[in-house]
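Below, in C-alpha cells: the form predicted alone, a single chain.
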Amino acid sequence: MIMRSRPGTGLSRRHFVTGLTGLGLSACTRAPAPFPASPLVDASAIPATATSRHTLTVDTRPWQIGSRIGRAFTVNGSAPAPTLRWREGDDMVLEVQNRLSEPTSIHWHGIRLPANMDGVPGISFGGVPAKGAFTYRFPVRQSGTYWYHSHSGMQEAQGLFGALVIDPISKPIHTYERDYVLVLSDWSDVAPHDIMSNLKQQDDYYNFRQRTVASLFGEAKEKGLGNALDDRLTWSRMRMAATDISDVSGVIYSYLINGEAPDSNWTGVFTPGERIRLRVINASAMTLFDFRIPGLTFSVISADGSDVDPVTVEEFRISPAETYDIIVQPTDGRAWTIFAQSEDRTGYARGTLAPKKGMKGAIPPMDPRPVRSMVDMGMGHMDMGHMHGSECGMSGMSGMSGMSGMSGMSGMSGMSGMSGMSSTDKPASTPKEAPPAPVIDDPGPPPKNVENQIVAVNPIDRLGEPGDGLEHNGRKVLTYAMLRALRPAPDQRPPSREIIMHLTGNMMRYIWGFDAKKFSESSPIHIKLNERVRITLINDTMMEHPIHLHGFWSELENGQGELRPNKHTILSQPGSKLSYLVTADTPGMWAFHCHLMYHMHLGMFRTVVVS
C-alpha cells in the first residue's frame, strides 16, 4: 500500500524507499536555491558575556543537509537558534518578533518563571501572533545548562531550538579551560505533519529492521531453536515487534550536532591536558541518543541544569529535552570522536575534539540494536535476568501465553491472577525512613481499549538500569540511580498526596495518553498552591517516554535520600515505575507531557493547574 503525503511537503512511500538509494528526493527540493549547510550563526558559540536584553526574530528559510533540502524555522537567521548566555539574578527582557505568516512561541525549557512567561500557547499565554511580537519578562533564579524551543506547530522539529547557558551568581564549582555546547537533534526534509500522518496510517512506516528468518538462526544458536521459536511466536501472538525501538528512524532522519551532519564534522579545538566542559542538550523531536567519546572517560557534573556529585562514566543515554554537562580531559594531542548513536542503531551524530580544525578520529561501529523483552512489556524480571539490551531474549517463556495485559491476544488470560500487584505500591527507590504514605490519587489500572494496548502487570524500578541496549556492553554507563545532588532540596516536607499516572498508548493506532485518555478527553490535574506532592509514573507501554512538567523541579526519588537530584525531564523506561516530588510553589496553568513530539501531539499531554 502506498501512502501519499500532501503535495509539496513530504515523500510518498515509494519516493521514501527509493530515496534510500539516493534516487528520490522530497518535493521540498523545489524550494529556493540551496544555501550553505552551516548556520549563519555558530549555534554552538557561547557568547563572551551574559546579556539580559535580547531581540529574537523568528523567520523561515530552506535548510540543506547533504543533498536534501527542508524547511527551517530560524531565530536571527540561524537554525538551530543561537546560544543565549544569561546570568543568575538578572531580570530578563526578551522581545520575540514573528515574521512568519503563522503563530509561534518560545518555551524556556526548565526555567522557573511565572506561568504567563512559560510560552505554551493555549495553556499559559496566547502565543506570538503572525507578523506580531511578544516580550517575555522574568527574573533568572537558577544557573546551568538549559534550552529554548518553540511550542507551536511542531516548529521545534524544524530547527526552532537553541541552547541556554546561565552563569551562577556565585563562584563556579568547577574549573575548565574550554566550554562548548553540543546540541543534538534529528532532522528530516519531510514535514513533521507528514511524518505523523504516516505513523497514524502505519505504525512501523519507518521501521525497516524487523527480525527475519536469517536472524532466527543466530538466535537459535545462542539460546536453542525451541526458545528462539517460542520467542518469535510470543511476539506474534501479541501482534507486536520486539524490534520496535524508535518510531522514526535513521532511514529518514539525519542526526546532527549543532546543526551539522556527521560528514560536516563539528569540531571543538583543545590543547592537550585542558579540561573541557561539554554541555550536551538533546533537542531532537523523537530520538534517544547514547553519547560517548571512545577511549575517554568523563565526569558528569550536572543533570538538567542542576549540579550533581561528579560521576565518572564512559557513556550515557540522553532523551529528548534532557541536558547533561560533562568534563573531559584528553591528554593526547589527537582527534577524539564524539559519538552519539540513536537508540535503535539506525544512525549517529558525530563530532570531534581535536588540537586543530580539519582533524578526524575513527568512527566506531554502532552497537547491536536492542530487542524488547517481557520486562519492557511490564512483566518484570520474569525470565531470570535475560531481558535486557541487545542480548535480551525470552528463553523460558514458553508457558507465558496468558498475559492479560495485552489486547488482541486470544487465549492470553492465564496471568490475570497477577493483578494483585497493585500499581499503588510504592517504588523501590522510596527511602525507608519516609513518613506514612500520603493520600493516594489513583484512578486504578487503565482500561484496555482503543487508546491503550497494554496494562503492565508487574512494573518495576529500573532506575539502576542504563536502558535497553546499554547493559553488558563493556563500558561504564550512567544510570539515574547514580545521580546525587550536592545539597538537599529546600523543601523537606513529606508529600501530602501521591498522584499516580499511567503512561498509555496503542502503537498500532498510534494513539498516546495518560490513563488511557488523550488530552482532548482528559481533565486538568489540580494541585494546591505550595502543596508538596509525589508523582508516580507507571509506564504501561513498551516505549521510553521523557516526561516534562513545566514550571517546577522534579526531585527524582532514586534512592539518594535527601540528596534527590533535581530534573525537569524524567525518562520513564518501558514497563517501569518511578516517582518524584514536586513543590507547587508557583500558581498558574502548566503543561505536563511526553517530550517525544508525536506522542505529545497525539495525546500524551495534560494541564496542571496550581491554585
The other form holds:
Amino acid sequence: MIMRSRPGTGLSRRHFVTGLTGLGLSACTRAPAPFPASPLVDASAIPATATSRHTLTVDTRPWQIGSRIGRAFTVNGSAPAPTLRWREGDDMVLEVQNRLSEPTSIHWHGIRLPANMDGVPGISFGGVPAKGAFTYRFPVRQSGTYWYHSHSGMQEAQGLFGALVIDPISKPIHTYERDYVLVLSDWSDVAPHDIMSNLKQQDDYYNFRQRTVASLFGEAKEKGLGNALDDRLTWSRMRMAATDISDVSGVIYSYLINGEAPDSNWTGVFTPGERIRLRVINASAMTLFDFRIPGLTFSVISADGSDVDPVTVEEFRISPAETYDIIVQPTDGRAWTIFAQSEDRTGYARGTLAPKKGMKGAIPPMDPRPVRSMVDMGMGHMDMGHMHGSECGMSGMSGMSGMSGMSGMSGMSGMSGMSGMSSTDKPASTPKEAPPAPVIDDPGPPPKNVENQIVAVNPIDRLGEPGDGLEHNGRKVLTYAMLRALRPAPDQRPPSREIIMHLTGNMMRYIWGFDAKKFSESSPIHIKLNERVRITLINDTMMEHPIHLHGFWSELENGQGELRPNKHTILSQPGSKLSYLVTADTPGMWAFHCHLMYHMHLGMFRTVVVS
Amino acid sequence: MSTFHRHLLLALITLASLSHAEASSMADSMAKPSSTTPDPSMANYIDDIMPVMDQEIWVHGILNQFEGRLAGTNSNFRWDGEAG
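Same protein, different condition: the form predicted alone was shown, now please give the form predicted together with its partner chain.
So here's everything in the complex, that chain up top.
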C-alpha cells in the first residue's frame, strides 16, 4: 500500500501513530472473516438421481482456506462446482449463465460429443461471453466418472471444476453400499497469472528444496565424494536440477479434497464391512498426487471413466485430469486416513473414512522426495546404475502383444520404440497375422534451441513403472501396464498412420511445446475422418506431462493386446516413449495439450483438425 | 530522469512494441474469420481467441534476455538454458 501526503490532506505523525495503533487493535480483536469456510457448499455430494437438464451459473466470490483468502470462480455458488449426475443415453441440455465480467466456458472432460459442444474457446466455440449465456446440447454415449472445468484463462485453477458421475444404461458391474467423489485440487491465494509470471521469471521460483553444499556431504557419504561431485557437475552442465519435481509446490499450494484443506478433514461415513466406491478425480492445476489409504488395499475398477479388470493395489499416482474409481472395504470400525501426497512431497491432501463424522486417523509421514536421474533425462542406456523399475522397459517381454507397440522402429536405439513390451501380470493376446505397417509421420528429433533444451537420446518404455518416488517403497503401486480393459475396443483396425511427437521445452525460459514449437508457432495436426492413427509421444523433458486429447478415446498400447485401456489423459513420464491408438470418428477442431496448466498456457498445446 | 535512463526506457518500449506487433501479425495470419467457413488446412484457432497465453509479453523476461549470453566457452551468442 502506498500512502501519499498531499497538501490539505497530509498525514500527520499523530494520525499515523493513531492509525497504526488502531490497526493493531483491530487485528487483535478482529471478527472472523466474513467469507465462508471451504468448500462453499458440499460439492462432493452425488445427487440422488440423474438429471438431463441443468442450469449452471458461473460467478466469483472470495474463498478462504485456513487464514488465506483468494478468489474463487463458482458454479451455482459452489467452489468446487457441484457434482453432476447424468445417465447414459440421455440427451443433455446444459445452460451456462455467465455472471462474470469476463468470458467463461465449460469443457466436459473425457466426454465424447460434437466438437462445437466441447467447450474450448478459440477451438470449439467462441466461449460464453461476459454476462451472456450458452446452451450445451449433446447425447451421452458413455458412463463412469469424469469431470468438467473451465477452459477460459485460468479459472480452472481457482475452483471452476466439478465432478461428473454418469450412470450406465445397463446393470452396473460392481456392487457397493457407499459412493463418494473425491476431487483433489491445489489451491493458492496467489493469483494464477502471478504464479505464471514468477515461473517465467525463474523456473525454480517455488522449489525450496534444491541441493545445497550441506546436502553434498550427505551425497558424498552415500556414494563417494567423486561420484557426488560428478553428479552435480553433470546436472549443472545440462542447466538442469535433479530436484526439479514440481514447478509449483506446497510453498504456496494448499492441497484439498472436495475443497477441504487437510485440517478441515473431509470425512466419508461408512459402516464396517461396507464396500465403498471412491471416485478419485485430480482436478489440480499443477500437482501429481500419490493416493493411498494407509493400512488398506483396494481394487482399481475404472480408469478415466472406463471399466478395467480390477487390480488390487495399495497406492496409485494420479496426474491432473485423470480419474480412477476404486472399491475399498474397511472391516474395522475406526478412522482410516485418505492420504494424497504431492509428487514433490511438499504437502498432502487428507480426508478420512470413518463410522461417524469427527473421527480422525493417524496421518503418515510423507515419503522422501524423489530426485531425478539420467533415466528421466532420456539417457536410460547410458546410466545403468540409476536404472530402476522395469529395467529399460524390457521386462515382461512375454507380453509383447504381437509387437503392436513397435512404433518408430527407425529410431529404435536401445529398443526405445517397443512400447508394447511393458511389464504385465497377464499375457496379452497375439494377432493372427501382422498388420500392414502404418505410414510414419515423424519429423525426427527436434532441434535444440531456445524452445527446446534437451532431446532424449534413448527414451524408454516406462509403462511398467509406478513413477518417480514410488519405486521400491514397500507398497504395491499401480502402473499403466496393469490396466486391462474389460472389453475390446469396438475398432480393432490397425493404424494406417503413426504420428510421432516429441514433448519439448526450455525450463529456464519456461517455454513448452511439441516438437520444439509452442502453440502460436505451430500448425494444426490433420487427421482424416474415421482414420485410425497411432500417436507416439516421446518425452524429451525431465518433467511428467499428462497429455489430453479432446473428443476421442486414447487406447493406450500397454501390452494388453485387444484389451487396451481407454484413457482420455495419458501421463507421459520423463524420458519415456509410449503410444496409443485413436479412431478419429468425430469431425471438427479439437484441443490436444498437456494438462499441467502452465505448461499448456505456455505452449504445450496443439489443434487437431479431423475432416 | 537522466538522458541515459530516458534512452533505456525508450529502447525497452520499442522492443516491447516490436514484439507485440510481431505477435499480433502472427495471430492475424493464423486466425480465421469468425463468420466464414473454416479452412481446415489453415485453422489453428477461431474467432481471434487464443486458447493459451504463449504470446504474452513478459517484461522481466525481456530484461532477462541477455543474462549469461556471452558467458560460454566461446564468443557465440547463447540461448538461455543452453548447456555448456
